[in-house]
Every structure is written in structure tokens, then in C-alpha cells.
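One chain comes next, on its own, written out as C-alpha cells in the form predicted on its own.
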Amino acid sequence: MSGNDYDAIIIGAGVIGGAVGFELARRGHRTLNIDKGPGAGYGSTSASSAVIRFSYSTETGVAAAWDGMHYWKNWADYLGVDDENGHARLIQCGMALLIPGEEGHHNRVTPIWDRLGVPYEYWDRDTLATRAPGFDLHLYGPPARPTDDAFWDDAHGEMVGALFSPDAGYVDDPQLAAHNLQRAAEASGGDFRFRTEVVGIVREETDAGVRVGGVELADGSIVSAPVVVNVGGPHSSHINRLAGVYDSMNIKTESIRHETYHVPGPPDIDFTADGFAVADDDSGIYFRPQPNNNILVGTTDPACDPKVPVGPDDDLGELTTDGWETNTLRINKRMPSLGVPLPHEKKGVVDRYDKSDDWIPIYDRTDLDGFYVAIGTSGNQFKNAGVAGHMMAELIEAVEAGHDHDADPLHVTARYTGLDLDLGTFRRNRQINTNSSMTVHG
């Protein structure tokens, strides 16, 4: 095999890692995905809220998300193979981005949606009241916690309205989506190894300088490849240190603890059938329908909420009472008919986010030739799995063929929409993007 076991090794088999493996394998590369977990999507992917939405702060971010939706809409056709477990499904319930006032995130979003042709409806307050009859449309923000007196202040105004994207929604089974990508990659010749830990990145001297040569595994064995892609999720910073590229990257990633909550839906509305996803920056939460008239609630990570760094293998414990009470009270303000679930009824998921300094992912090469990164993706990139795989495959092939991505950022044509994807947006050495919302809408 020309001295190499594989053409490319992908560290990680979550939804992004699986997509990178599939996209490279379908192009004829011999790929290996390596993951510490017991199967595809058992890490952060399995805990994803899997919201499909387009309310990003950058034009490339919106373009990627809009194109990414089409992968999910055409998921079975995109994969081209059956899965014995079935296929993940896109539930297009739509999403409302609430507009608290004249100033807000919607002002960044609407011009981009107009330029790129992303469909949306503007709902004034009366339309929002009709479409969301159980909502309290008063303003209580900026977001606060129940331990802050401001949380209990009376309303100080009324919601202006909302932007509604009818094509938005959520994927019903995130872990199954990762398994689907595994099966698709395998059908194209890709291999997967689970319960396998990477403990070192091999560096080789060549006539052109030092480049990656493969990975060292915990059992002491070496797997060789001229390309290694770090898609390690919460382990990404550790893997970058193993490769010796962590300090040379201007944008860093860290693993933080994150909770999402499952609460019963309103008694007077079938929220599963008639509800839609909501981004509520006034309250500091997002929420979406769940099966059996339940609601998934997540925090948008406003400034008042703690960001708790955790090691990639730390014990995360149970849902916290503080987080549960804070976010169930937040959604109860917006939907008063929910009632407030009791503390002992806590339901939800605890996991990790692999977040970058500005919450924008890093899809890039590194200073070690042949070593690439698709990191900082937790919290807002599940929706972009397919397009991220496409972008990374295009980037890897271009750079390995001699393109200087650092000097001349690669532009990729989106598969379904034909939009321009400027990969300079996701570079490791960009300055922190102050136009990023610094929040998560799922």
C-alpha cells in the first residue's frame, strides 16, 4: 500500500467525523475512522439537540447551514446505501427566531437570508400571537437566573414578532445519523475502529519538511497515513497538543459541560404535532418539539450562565438542580401553561460541547502538513455534518495537491444550492469574530 495503511485517518466517528470519512471514501480514498467510543455517534453527537436552523451570524455560516439542510432532506439518497437500523429523518416543523425589539440578532440574519434566498416569513406580534397561542409575548430579558432579583422583575415591554423559517426543524435520531454515515463510508471502502484510543501523532521528515505520518494507538501500534484529520470533539484540544499544533492556532477550543432538558408539553396543545422550534434570546433558551408532546429545552449560553470547563473524559454527573430549575422556569415564563416541573422530576441529557473561542467551528489545515482539523463543532454544527464533510474533503484534496489555503483561502461550491462557501471563515488563525452571536440556538 505504498508504505501506508490508509490514505487518510479520521480521529472521531461522530456525525462530523463520519461525514468526513464518507466524503473522502466516496472520492476513492482509503479511510479509517478511529473512535474511543463503542460505536458511531456515542459521544457528543448522541446528546445533540439536532436542530436544523439557519440563523448564523456570518454569510458563509448561513450558506453552509442552508445547504446542509438539503443533505438531511435528501438523506437516504445522499448516503446511497441502506442501514439495517433505518435512516435518521428530518422533521421540518419550522423555527421561529423571536424578535424582542428593534435591535437584535434578526438584524444580522435577515440581510443574509435575503441575499442567499433562504425562505422565511416575518411575523408581526399579532401573527406571532396567532401562531403561538400559548406564548407569553412580554419581554423579561436580558436573560437572568432565578438567583438574580432581575429574573423576577415584571415585564418591561412586548415582543415585536418573529422570523419564521419553514424549512427548519430537527433530526429525530442523532446517533442513528452517525451510524448511517458509518454504513455509507463502509460501502465506499472505509474502515472503522471503535474502543480505540489515539495516544500520539506520528511526524515524519520528508524532503519537503516535517509532515504527519499517521497515529500511535494505546496498544503501541502505529497506523500510517499521509493525512490525519482531527474530528475529536471534546478531545480535540488534547489531540492538537499531541500533534504539536495547539499553540500555533490563534483560535482555540475547549470542552465545556452542557445540559439539555426534557419537559412535558402544554396540556392544551399537541406541541409535537403543532409546535415548532423556537430561539428565544430574551429568555436565554431555545426549545423544540419532542415525541409524545414533550419539549426539549436548551440554553443559548447567555452571559449569565456559567461555562464550566471539563476534561474530555471527566465524570459529568447528573443534571444539576440549578440548571433544571433555571431553564424550566425560563420556558415557563414563555409558555405559562406548562407549569413548573418539580426538582425530583429532572429529565434531560448531560454532555460536553467542543466550543471555539467565538463559537464558530474550525475547518482547516494546520502548521503540520497533512494534519487537518474539523473542531469546535459541538452545540451548533450537527446540522452541517454533510456540508462539513464536503468542505473538508475539498480542502484536503486541494491542499494536498499544492493549494496554499493560508495565503489564498479556498472557496467551495455547495453541493445542493450552488452557493459559495468561503472556507476562510473557518480558519484557525482568524481573529475572534466579534460579529458572532456568541450564543447557541441548537
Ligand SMILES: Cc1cc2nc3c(=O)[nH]c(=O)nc-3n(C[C@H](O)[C@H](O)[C@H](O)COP(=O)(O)OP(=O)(O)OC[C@H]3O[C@@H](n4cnc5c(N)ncnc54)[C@H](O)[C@@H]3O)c2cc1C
Contents of the next structure:
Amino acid sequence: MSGNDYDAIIIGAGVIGGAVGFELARRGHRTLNIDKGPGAGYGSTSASSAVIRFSYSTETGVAAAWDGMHYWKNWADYLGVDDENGHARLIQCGMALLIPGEEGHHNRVTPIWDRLGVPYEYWDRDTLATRAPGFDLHLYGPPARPTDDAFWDDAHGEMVGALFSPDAGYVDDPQLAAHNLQRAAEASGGDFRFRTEVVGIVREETDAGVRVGGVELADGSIVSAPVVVNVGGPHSSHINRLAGVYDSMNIKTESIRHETYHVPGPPDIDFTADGFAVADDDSGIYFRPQPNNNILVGTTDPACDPKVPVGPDDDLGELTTDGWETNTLRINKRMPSLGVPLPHEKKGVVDRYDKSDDWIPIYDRTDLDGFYVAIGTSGNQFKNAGVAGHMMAELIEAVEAGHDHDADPLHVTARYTGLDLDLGTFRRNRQINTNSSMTVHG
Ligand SMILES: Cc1cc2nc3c(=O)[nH]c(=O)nc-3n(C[C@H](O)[C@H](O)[C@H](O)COP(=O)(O)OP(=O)(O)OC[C@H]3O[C@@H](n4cnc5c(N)ncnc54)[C@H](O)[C@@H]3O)c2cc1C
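Got the form predicted on its own; could you also share the form predicted in complex with this ligand?
First the chain shown before, then all remaining chains and molecules of the complex.
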């Protein structure tokens, strides 16, 4: 469509912004995604580890992640269009959640998996040793840093086993996934504008009170729409301030710096072909296979690691030697045959998480009528892009039709699994969810 009037403007064209645009466009809404980057998925999406797993601490968190996997599994059908660059692919290498002791995250997860029918295998220690040859299954945790004496302490026990999710894995090209969503939205009539910055949110007086009226762009022009969705990733709190809704939200978001690392795989195993993803709370890392027998290592952000707030447009600098050494030493403890990579071999990516107070996203309306948010994705919502798009489209249609989501949180039926998604879980005004693990396994 041309012109400057739309049914909905989506600020951001990352994987979640693209999915919100696609879901609204396929329902017949005239949508515009606006992104200040040069193309789809150039924000934090481009740095994503893109791990697909189901080990969340809330029932809706698990339901969303389990349903989300089905979008990736049926990606070409879901999109319904070709992309000249090809389609992103789901690699289902499986993921093992290591169990360091009888108490732990696995106890929260298994009852939910049982209730929702999420498949998994319980591996006892011997099975884990067989399935993960070359792993040192001793316990060294809780996670520490090599600068702490505790890091060098002798092992104090043995891993109990692992929960293995055979359907888990990763998406091979997260930026391409965002581009795929752009092409799908365009095929349904959606528009995209790149290198275009939103600098203001238009508020309009109506008979029913103040509501959003569109956005102001950096060139001073206005694009009008009765619905605006903030999917600005690490810029989310800045955009909320532009809209005047930041202070009215109980859960806040902030941009924090985050690094992931690429290390050569073990010499004796083809980790790309035969490896699987691992969540290792004992060490404070998660890791997964990458092409050419490489391994991607991310931190679970354990309590001992610094959280580094950084402005959404600040220069991120290079990978730090401290982060590289800490996390390569951590994975080397678990897989001693790796050998400790040398500092000059530093490889990986630096980007930002849009972290919420409890590491759970906010998918919600706001106190400004017509202004919605899909934010606070906290380094763990790539996997849910399709579900997030579906939930936001359902929410926007229901609220615009008069549903009082604040008083009566909307429930949405998941597209592939038919599971119930209680959108109350993602409300802006929830109390901080103390059941959240406050860590990330990708
Ligand atoms: C290092 C790292 C590892 C991760 N690993 C995983 C993982 O393993 N599994 C998982 O599920 N999730 C993971 N995530 C999280 C996941 O990648 C994000 O949740 C997801 O990509 C967020 O997508 P988005 O569309 O919301 O935001 P983004 O991709 O950040 O897109 C936001 C867009 O908004 C645009 N924008 C912002 N402000 C404006 C403005 N004023 N005007 C115009 N445009 C604007 C930006 O240019 C940007 O393109 C990881 C994230 C990071 C950073």
C-alpha cells in the first residue's frame, strides 16, 4: 500500500516485529513495519543463538515454546511464500538439561512437560556418560569466575543425569528468519520501511479520551494509524518513554550487553553432526553445535557474572578477554578435550538483551489506548516469534473490539498444539515472577 495511513504500525522489523506484522497482515490489516536498520533482523535478532527449547518455569512459557517449535518445523508452510534468499531451517539436534542435584530447575519443568505432553527422555548418569562421551560429569558449581578461588576447587560430586528434549535444537540463520517474515508479510499486503527512525508517538484527543494516532519520523513526517506496536528490542524502554507509558508499567525493561562465543569443537567427535545442545547450570553456560565442528557458547547469566547495562545505541566494543576466558574455561571444564582456546583466538558476537525485571517478556496493551508492546524478550524469545505474533494479533483484535484485558486477561489458543496461552503471564503490571529462573539457556 502507499500513502501514510495504516491500520497498524509496528516499530521494529526483527524476528518478533516481523511476526507481528505478518500475523496482522494475513488477517487483512494494513500494516507498516518501520525499522531504522538497513533491513529485517539487523537488531538483536542478528546475534541470536536461536536455541529452540522448552524448559521454561511457567506453564504458559512452556506452552508458548512448545507451540513455537512447530512454527519452525513447518516454516515454509507457515510463511506460505518463497524468499529469494531461501528459508531459515530448524536443526533438531536435541538439547540436554543437565541435572546437577535432586533440587533444581528440572523439578519445575518436568511436571509442566508431563501436563502439556512435551516429549523428553530422562537420562541417568550412566546414560548421560554414554550419550555425551568426553564430558566431565563432575560437579563444580555453583558457577564461579576464574578470578574466584572457588572456580579452581576440586569437584564435589557427580551429575545426577539429564533431561533430553529430542525436538529441541536451533535455527540456522536468525536474520534470514526475520527476512522470511518480511517477505510473508509483504505477500499479505504489509509494507516495510527501513533506514527510517521513529522519534515520536502521536497522541490524539478523541471523544473516548487520549489514544495513539501514529508515529513521527526523524524527517518530521507523520504516519497515522490507530494501533502502534512497540517491538523495538533493546530500544523498548526508550520508545515507551516517547509514548509516555514507561512510568505506568510495573515491569520495566533495560538494554544489557551480552556476549556469546564460538570455539572449535572436540577433535575426536563431529560435534556439528553428532552433538546436541546443552544447558549447564552447574557451569553457568549453555552451548550448541555450529557448522564446521564449532560450538556456540552462551552464558546463563549466573549471579556471579556482571550485568552490564548499555544504552541501546552505545558502542558495544569488542568481545572482552574476561568474558572469553571465563566462558571458554567453563566449557573446557565440562569438555576437557577442547583444550583452552587462546586469548588471541577470541571469536563470537556482542549484542544486547532487552531484559525485563524477571526475564519474562511483556506482550500486552498499555495505558495509552492503541499502543501495544512486545518487549522484554530477555535473550530467550527468538524461539517464540511465531507465537508472539499470533498472541499479539489476537490481543490487538480483542482489545480494539472492547475486551478489557487488564481486568480479564485474554486466553489464546496456540495455533499448532491447541494449548491454552494465558496472556496474563506476560502482563506489564504483573508482580515480578519469583518462579522465573532469572537465567537463560538460549
Ligand atoms: C546474544 C543473544 C543470544 C540470544 N539467544 C537466544 C536463543 O538462543 N534463543 C532464543 O529464543 N532467543 C535468544 N535471544 C533473544 C532473541 O534473539 C530476541 O528475543 C529476539 O531476536 C528479539 O527480536 P525483536 O524483533 O523483538 O527485536 P530486535 O531484533 O532487536 O529488533 C528491534 C528492531 O527495532 C528497531 N528499532 C528500535 N528503535 C527504533 C526506532 N525508534 N525507530 C525505528 N526502528 C527502531 C531496531 O533497529 C531493530 O531492528 C538472544 C538474543 C541475543 C542478543
